[in-house]
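Take a look at this one chain, the form predicted alone, written out in structure tokens.
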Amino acid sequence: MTDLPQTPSLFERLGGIFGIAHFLDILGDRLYENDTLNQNPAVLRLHNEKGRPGFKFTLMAWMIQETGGPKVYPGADMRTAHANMTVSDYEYDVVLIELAAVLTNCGVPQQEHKDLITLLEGFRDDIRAGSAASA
């Protein structure tokens, strides 16, 4: 029997942990910093209250854990996680425009784009769970 090469991960095709921290560490400047994002209250008492590197961190943890990496990521589920945060479509699809801006400038290949993309678009429902008020 002829053992068949496995198929990297995606969290070993975005550069395992430094690939991602690179770009996630950008990423996460530019959500915090989000005039749209920040007009949401639960996001701007996120960001006041807890502070940018534990934001960062979470971040970067859950997209490691995500993506095929180590099991690194110590906080709750989306659909908890974003319960009261009443995030809407527009929001999320304010989130993805700038990580797509962020993979594009960083130079990650368009395969791993497209699929790291499409891995937090099934995400979308989870998240918005709690977002029946912005709906």
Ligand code: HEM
The other form holds:
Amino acid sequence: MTDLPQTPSLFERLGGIFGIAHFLDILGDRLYENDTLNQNPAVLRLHNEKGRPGFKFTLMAWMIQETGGPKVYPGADMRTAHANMTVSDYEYDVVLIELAAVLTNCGVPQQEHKDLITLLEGFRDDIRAGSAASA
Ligand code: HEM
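Can I get the form predicted together with the named molecule as well, since the one above is the form predicted alone?
Full assembly next; the chain just shown is listed first.
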């Protein structure tokens, strides 16, 4: 899928669970409060039906697993999870821009920053797969 170095894993290079939790806690809040993303009705539904703690937990578990950490993510794969909504390229960019801002703010080194953005870029097609071509 990607040609990221396997040893040590990105999970390890990001500081493991505690390193990832440090920046994801902040990212989760920024995404949850993002006025651009919150215009998407599917995102509003997520807020109303599932709430912030569950949103942050699933994102955290997903990232731990996808960066090469323990298999702790209990949710659906990205294509299935985003199948019944429209996610635009612009909205996807907004998530990556927020991530980049948080990574620099938290002092995550340049190589790990780059590798994480590359990893997430690899999920763009799956996450956008359920969207109309014009979205
Ligand atoms: C880097 C990009 C993204 C990642 C890593 C990501 C990750 C996730 C994860 C882990 C879940 C939980 C799935 C489950 O519990 O089964 C989820 C659900 C969701 N995501 Fe994303 N997501 C991304 C981008 C987006 C974008 C751009 C939007 C919309 C603007 C979006 C909207 C949603 C919604 C509405 C749900 C709730 C689905 C439901 O259970 O009803 N996501 N996402």
